[in-house]
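Shown next as structure tokens: one chain only, the form predicted on its own.
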Amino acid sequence: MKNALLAWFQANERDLPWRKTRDPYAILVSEVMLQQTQVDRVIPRWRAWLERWPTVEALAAASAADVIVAWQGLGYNRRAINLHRAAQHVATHGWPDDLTELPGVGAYTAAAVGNFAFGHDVLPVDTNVRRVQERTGESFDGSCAQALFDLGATICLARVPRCGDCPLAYACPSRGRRYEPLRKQPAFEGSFRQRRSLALRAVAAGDQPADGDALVSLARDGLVVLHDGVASLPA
């Protein structure tokens, strides 16, 4: 299956800008941005981010407030703070052997950066990769990572896989199956996540939102600072 997968990938690889670099910082930024954010939305933001902060040292020297403002619109703003803290750690101590030592870096992100930047033979297993492995019953090594990402994103879809276009269908025990819809994520509209987002946006604009619960939650995550009831972005 591996050879068939890699041959398909050679002809069908998505043109993603972070695949053209081995810079661990640039790859880390892409992986953090891609968490629960669509690829098409990430591409221009990733380019703008690296234009503003082209190196890990440049990001480390930025203020947390500037980082939070630059992240607006990507969602899950705590990722911005963790990325900033990770950059500060690397700028001071270098890249650790165990990348999970960096703030906000879990097993998947560590594997992705380890593979794509440092050449480690480790397979980062996201939703797409797990789906392909479970359906085919096949284990893949690190050289198949990008191919599996693309196959899961474009062919081996969650509900109605395009088995007729799949290079692995000839030996796939799940060929032709259809799947129940996955549980939907709770709606953003009207949620506490939205309240947090609106409160943070207001603070970034210099206003004082009245949503005390949202501000306390943001302060707990290090996204705002509360002093005598007045909210501001961290220095």
Contents of the next structure:
Amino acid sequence: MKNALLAWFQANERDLPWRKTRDPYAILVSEVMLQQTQVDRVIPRWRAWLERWPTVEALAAASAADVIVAWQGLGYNRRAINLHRAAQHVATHGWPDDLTELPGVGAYTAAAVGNFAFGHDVLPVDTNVRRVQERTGESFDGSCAQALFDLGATICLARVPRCGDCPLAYACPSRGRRYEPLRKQPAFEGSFRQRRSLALRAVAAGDQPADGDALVSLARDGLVVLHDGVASLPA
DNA sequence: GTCCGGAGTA
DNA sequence: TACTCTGGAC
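Given the form predicted on its own above, produce the structure of the same protein in the form predicted in complex with the DNA.
Then the entire complex follows, led off by the chain already shown.
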């Protein structure tokens, strides 16, 4: 199966700019951005981010406020803070052997940076890779990572896989199956998440939001600081 | 297990 | 309008 996968990948690889670098910082930024957002939206944001902060030292020297503002619209604002803190850790101590020591870096992201930047033969298992492995019953090694990403993103889709176009269908026991959605999420409209988002945007714009609960929650995550009830972005 | 954003899509 | 989509922290 591995050979069929890699042959397909050679002919169908997506053109993603972070695949052209081995800089662990640039790759980490791409992985953190991609943890929540579609590839097409991330590409311009990733380019702009690296233009503004080309190195891990540059990001470490930025203010948290600038990082939060630059992250606007990418979602999950805690990740921006974690990325900033991770950069400060690396700028001070260098890259740790165990990348999960960095805030916001778990098993998946550590494996991705370890493989793509440091050349370790580890397979970063994200939801796409897990799905392909479960459906095919095959265990792939680290050299298949990018191929599995692309297969999972374009062919082996979560609910209605395109088995007719799949290079692994000939040997796949799940060929032709369809699946129920795995998670359900409450509506964003009217949610506390939305209130947090609105409050943070207001603070970033220099306003004082009236939503105290949202501000307290943001302060717990280090996204705002409260002094005598006055909210501002962290320095 | 729950929480976390918000744009794209049907 | 309602629903889809992530990995990590807790």
